[in-house]
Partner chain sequence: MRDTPLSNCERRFLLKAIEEKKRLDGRETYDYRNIKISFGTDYGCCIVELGKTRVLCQVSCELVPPKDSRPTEGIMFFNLELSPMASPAFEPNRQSELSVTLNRQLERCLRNSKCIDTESLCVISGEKVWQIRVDVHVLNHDGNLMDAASIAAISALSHFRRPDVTIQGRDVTVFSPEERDPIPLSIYHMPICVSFAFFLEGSYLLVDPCEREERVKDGLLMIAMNKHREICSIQSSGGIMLLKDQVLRCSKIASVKVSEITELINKALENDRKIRKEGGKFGFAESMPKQRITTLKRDKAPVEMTDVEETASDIVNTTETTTEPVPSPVLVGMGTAQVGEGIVNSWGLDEEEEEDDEPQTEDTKTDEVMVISDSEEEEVVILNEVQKSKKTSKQK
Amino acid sequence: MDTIHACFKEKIGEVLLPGDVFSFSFPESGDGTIKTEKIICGPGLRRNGEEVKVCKSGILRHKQPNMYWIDSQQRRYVPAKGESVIGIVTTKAGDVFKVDVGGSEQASLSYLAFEGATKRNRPNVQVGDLVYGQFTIANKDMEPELVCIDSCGRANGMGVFGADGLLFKVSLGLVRRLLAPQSEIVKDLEKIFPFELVVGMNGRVWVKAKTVQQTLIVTNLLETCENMTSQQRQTLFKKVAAGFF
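Chain shown above in sequence, structure on its own - the form predicted alone:
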């Protein structure tokens, strides 16, 4: 593991470009067999034997114990199985809704993929509604499929939402920062005033505060703080809080 980490450690926090390669060899154990070590390659990295290739430009990040990924400002979304996204219902086609998820093609959403839905008890979904769902199928050879229930058949926060509020788009890098456990950005924003926040892995963010003015302030702050350091962000938030109250 030390051999692998040594290759990455000196590059953590630096900007990498597509085509960069990390090469490492595994040490042999006492009986002559080669010991392989587990390493998790996140977005932007692709492993091939004893090499890890960079396939996306951005900053190399690390999470203990053995996860590495490229933090980029990418906006184009590629659907992935298991990811939760915000979609916009575009059409009704028989028993299936077509949903725009920001990918290269629309996803399908069955009317039975809602909590408590049956052939008689159909969900009230209209064209233009926002839905929060999860991909069950997402690969290059098949149409993506969404569901609004978990493995136990419960909604668990998914389904139609978005009465009032504001929907906007941010980079996928900022989305990962907002969805991180104990996100500093969300914590700092909550100190200004309360709000509701829904974040999709496809780069869409929905915000609703007590008033339209507060909703617009939260939206502008989220879009502005994307390229700020922690100190710059906290200074900005304090100025906004002081001026608002």
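Rigid core: the largest C-alpha set superposing within 1.5 Å between the two forms. Positions refer to the first chain, counted from 1. What you see is a predicted model, and the numbers here were worked out from it, not measured in a lab. What changes on going to the form predicted in complex with the partner chain:
Split into two rigid parts for the change between the two forms, the chain puts F168 and V54 in opposite parts.
Once the larger rigid part is held fixed by C-alpha superposition between the two forms, the smaller part shows a rotation of 8 degrees.
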Given for the second form:
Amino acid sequence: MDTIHACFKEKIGEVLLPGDVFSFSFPESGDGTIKTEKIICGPGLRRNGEEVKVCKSGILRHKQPNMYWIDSQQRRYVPAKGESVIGIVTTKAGDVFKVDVGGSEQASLSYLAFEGATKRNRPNVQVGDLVYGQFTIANKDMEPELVCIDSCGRANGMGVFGADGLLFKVSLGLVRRLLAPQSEIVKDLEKIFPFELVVGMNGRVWVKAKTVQQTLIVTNLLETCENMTSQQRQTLFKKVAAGFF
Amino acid sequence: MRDTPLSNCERRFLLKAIEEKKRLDGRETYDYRNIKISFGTDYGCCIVELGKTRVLCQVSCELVPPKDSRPTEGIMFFNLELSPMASPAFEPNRQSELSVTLNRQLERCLRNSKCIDTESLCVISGEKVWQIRVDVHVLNHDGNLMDAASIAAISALSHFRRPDVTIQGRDVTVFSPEERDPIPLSIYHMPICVSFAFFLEGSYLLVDPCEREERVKDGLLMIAMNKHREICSIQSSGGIMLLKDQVLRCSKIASVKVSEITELINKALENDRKIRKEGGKFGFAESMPKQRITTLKRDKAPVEMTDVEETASDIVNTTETTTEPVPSPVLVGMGTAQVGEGIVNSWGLDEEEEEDDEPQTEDTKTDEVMVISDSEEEEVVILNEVQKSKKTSKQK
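Form predicted alone done, so how does the form predicted in complex with the partner chain look?
Let us now look at the entire complex, which starts with that chain.
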């Protein structure tokens, strides 16, 4: 049962390059039965007939029970369905807002895709506002579409936000680290002082703290902890916390 | 490609921060970012890094006839290019307003201030003068392109060496750098631009704005000055009303900054001169810092070695044997030998030509000259010391 899993398990945690191939040779089992194994190929892995090919450079990761993906690093965002992103409204065109999400095309966001919006009751969105939304359509052939409600019709944290605070851009790898369920970076940052944080999967982060100085500190800390090991990061945060109080 | 739009919350935050005298990267109001000047291997090539803004300048020269109105002066030509590499907002081959402004300011700063002695660039009055061409390329745009461009231009001009010339009557001999050392240009003074950005209707100002600060500014004041406290040019854009004492205050700040920057340029030039004299390594490759991410320790990565031997022996066994060995060389004449005969011309010769070949080969004797090549394009002739050479031309 483990031929496929065994092939992958050897390489978990190793650096793979585009073009590396996982090919599976199925041994003839004695009683003629073929056991089916199901594997989910995440980002960076692509099935090519009988083989699985690596198409991005990075480290192979595994999540139980059967998900494998390549953890790669890049700064340019490509819209993908279901991801929540921070967008900037650029124009109002008819019934639709055009939102810049950092991809090759601007996404469209309908007037009615907000909680409690009807044709008479239009949402209060101006050009230049920040919106937090999810992609319903995002593929390479069509213009991406955003919505600010979930499937039940509730906002669930999405919509227009950010009256104050600062928006800045980081790499996609750092954003995924921040959004991980037990993120160490966020925990370390919380200890310094309280602040509000909105993280979009397109690399954009919005921060708001009590004073301008604190907001700037959080911004600079997040931008620099991109390439640091956890130890360096903790010493840096401790220094900042000590200098602050 | 379009540039990312500036959101309202960013604009509000930046203006609020400026009111509280705070900048995004923690600088003070009058602080410049880190300036780094590096020179290339050629004379006259310079890269200036002002924080993340990078600008490259190259100076070159050429002998041309002078302008009719000024027969005894050399010509200076300035060009500033905004490459799309610098920012997604720059489109190729389009003269945007920014590029026109920067070009005009660069010309005013360097040409009208007469910092270069153009009379010394004259070789023969009315006929030949040196044309000095200054090309500035913007490699990365993070604000304050004008300052970086002016620093790069004046550093490159100070670094540049033109070829030495001698004149004898009407003849001009230009010596290459190997024959005679090239001569530096004669520069009277170094004008440097300092930019001030104004916010909230002129009540707050910042020196050396970065790109985000530039987007929310109301107006810009550019003062070009040299270290002798002479103002070479002033330009105010954006339509804000400036008070007299504001302008005077800015010029005082500019004089302090210009003297610091001039010292930096001179130090960089001195370093480069010293290294070249001692014969050390110079150029851009040496000035790039080796950022140490590649020397982080990693665990040894295991390489698949299990069946290397088997695959290697498989390959060796299954390959075909090599083709027939190369024939040994045939001595044709004194100092000439031939290995093999070459492939027959497969382009489909006419029958007439083939007939011509045959009588030729019959006539040749070992002592006489042999023409080896059948090629239509060239004549291959082997000269023997004793015999006279016999050329057969088969040119068609």
